[in-house]
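Consider the single chain below, provided in structure tokens and representing the form predicted on its own.
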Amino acid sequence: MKLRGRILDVACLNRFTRVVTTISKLTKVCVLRLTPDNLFFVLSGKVANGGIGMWCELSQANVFDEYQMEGVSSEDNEICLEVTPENLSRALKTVQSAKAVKVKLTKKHCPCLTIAAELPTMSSTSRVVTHDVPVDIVPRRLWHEFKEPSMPDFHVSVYLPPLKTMKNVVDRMKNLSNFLVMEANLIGEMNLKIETDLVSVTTHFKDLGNPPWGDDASQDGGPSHSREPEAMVQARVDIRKLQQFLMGQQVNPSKAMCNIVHERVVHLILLHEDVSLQYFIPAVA
């Protein structure tokens, strides 16, 4: 296996370094998946048993100015590394000012990601600061844990209003309770609902519009077909989960969306340029 990529573009360094250190809210630990075109993280939660789900997709054309990457074979041209997202934020941060990035595989006392920065001087002589981030190699027999994640068969889909003001929303209501309502309808109505023994508190969002997902999409041929418009289809979501997702958020997406599937999951997209990330909050009884 081999993997060499050399980022010139300070936009692009900025821009990855942004969607890895969302990745860093959002999970401690996840699988980098490397194949020849694209870049993927990836967190396979077991939806189903309770745990988060996470999809990040890039294209690596849009990272590095120079990548040339050898899967394990020819035919599984792809790489996966177990990786700690924060470790590689931070190695990032530090080498935003550098004219040149390169991303190495490498073996030391274990395998690395090796991040080589040259640093702008005022003389001749260049300065290099080199970063070794340790990674596991996961084997080829856990690959099939790490594929691109079935789009759910929801009941709604939303366009999610403004992240910052979902945001300050869910911190609000974060100190009076640990579970938080997710509910929309056909009309691109959504509503964050709290209900405790002592208090009860909705708020508002109207005309969101629902993304048009097509002739097959769920929510105009599936479960919710028979659903009149302005019915809520609902799920109920650990709070602190959705915050992390809000506040880890630096990805500045064109689109958010939400698909819900009724007291099951709540399914969120983001996309920016050729940024995708997907994250799946299981709901709770």
Contents of the next structure:
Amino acid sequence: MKLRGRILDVACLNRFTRVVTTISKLTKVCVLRLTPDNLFFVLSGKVANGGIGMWCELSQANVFDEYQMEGVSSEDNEICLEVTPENLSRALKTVQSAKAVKVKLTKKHCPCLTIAAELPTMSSTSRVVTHDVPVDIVPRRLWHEFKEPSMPDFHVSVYLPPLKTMKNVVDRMKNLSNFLVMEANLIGEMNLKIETDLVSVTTHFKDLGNPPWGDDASQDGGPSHSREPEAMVQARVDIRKLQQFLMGQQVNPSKAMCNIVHERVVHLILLHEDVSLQYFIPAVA
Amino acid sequence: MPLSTQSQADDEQYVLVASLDNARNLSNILKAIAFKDHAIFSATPNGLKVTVEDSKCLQANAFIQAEIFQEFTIREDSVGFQVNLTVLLDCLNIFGGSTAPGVSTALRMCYKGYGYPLTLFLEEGGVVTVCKINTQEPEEPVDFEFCSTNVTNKVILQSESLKEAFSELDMTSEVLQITMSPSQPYFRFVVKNLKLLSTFGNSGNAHYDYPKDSDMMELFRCDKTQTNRYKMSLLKPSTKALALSCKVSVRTDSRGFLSLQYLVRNDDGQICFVEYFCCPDEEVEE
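Could you give the coordinates for the form predicted in complex with the partner chain, as opposed to the form predicted on its own above?
Below is the whole assembly, all chains and molecules, this chain first.
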């Protein structure tokens, strides 16, 4: 296994750092998959994670100017590492002003992702900074757990309202209830609802629009075919999980969508430049 | 705007409808009395009075006149209910309570009467949130029997001067002692920590004097020398009202009961009042 990469473009470095920082706010630990073309940050939807699934994909070429990756074998030409994204984020943040950043897979006292850079100083000499971020190699027999999730058979797909507005509302709702119902319909409406013994609060978003794939994806004569466009599809989720997703967002995505499988799962998709982030929140009874 | 297009028919079922273009004109003043979870709302054609009490020794009232509201319709002489104030404030600030210029949350507050929830319609940037908060039968607020005829001493001060002093006060001390007198020291308050007192005597107590001819003093009417003590823990919530206010009136009556009245200007420069009543602390042997 070998990994050697160099980041020379400061915009690419900034963007990569932002992505890693976002991931670090979503999960403490995740899997980093490196293939010849892409990088993936993955969380598989296991009970241990509270059923949360995450899939973040970016192309290697938009991060690295030089990239040499040799996977576990020629048939399985990829590297799979378990990493604490916050450690990686912290290391990257310290080298933002560097002209070149090297990323290598190394073996110190344990396998590490080593981030190394020369930083300019006031004097003519530069300062070399090296961070060894410990990682765990994920054995091949476990790789099946970290495959790209398939698009769920959703009942409705809708564009999300401005994330900042959603975050403000969800932050307040969290003071009032532990659970929140997300519902949406085929005419671009979405509601966020909480209900307790003390209070019920519903926030109504309108004119959001529905992504074009929404029409073909609800297929196979499921309940959706006979559904009226204004009928709401809903899922009840743990409000902290939705809040965590919203807190993590650092940039306004160019596209933000939500697919809901009635009473099963909320699937959030954010696209920004060439980075895509999918987040799955399971419904609770 | 969605809120104002509610039909006439809907309105007829409500005994109280109060609307504001800027919900902060209500939420800010309620924050100044929000030291307990429950508040008693009392509406009359004059406006809204919100009361919060603590252990029958402290009472805070916020008065928002009908003229402050863009719409204030009441179908009975008096409408009263009790709600969870913490929940109400979370609802009024549902869009995050941003203070960005030009951005405000519009509010329409509606109540159908006994047994019905308090319904709030809030709108910001085209997004509407509807809240229904359960109400309870209102408790009878304590009547402190504080009337102007029994007032022995009264001062009106600009809040600036008190704000500085209160920000320096040690809020962990137990007692605030207020002296009002027609002669020196005129108006003084002393922070007392009773435990320290027994070991160190009077030294180490901070005291603040306001002479009657001070710039900050707008009115000084003290007929007799009075010194009273109040539990600091009871007065602490009043500092929120002080922070919002531009003027404060301090009055004591013959029993030593304290009335603090704060003049508060809202975002639109309109005037509202907040009032705190506090019982004196039992005399303690020094």
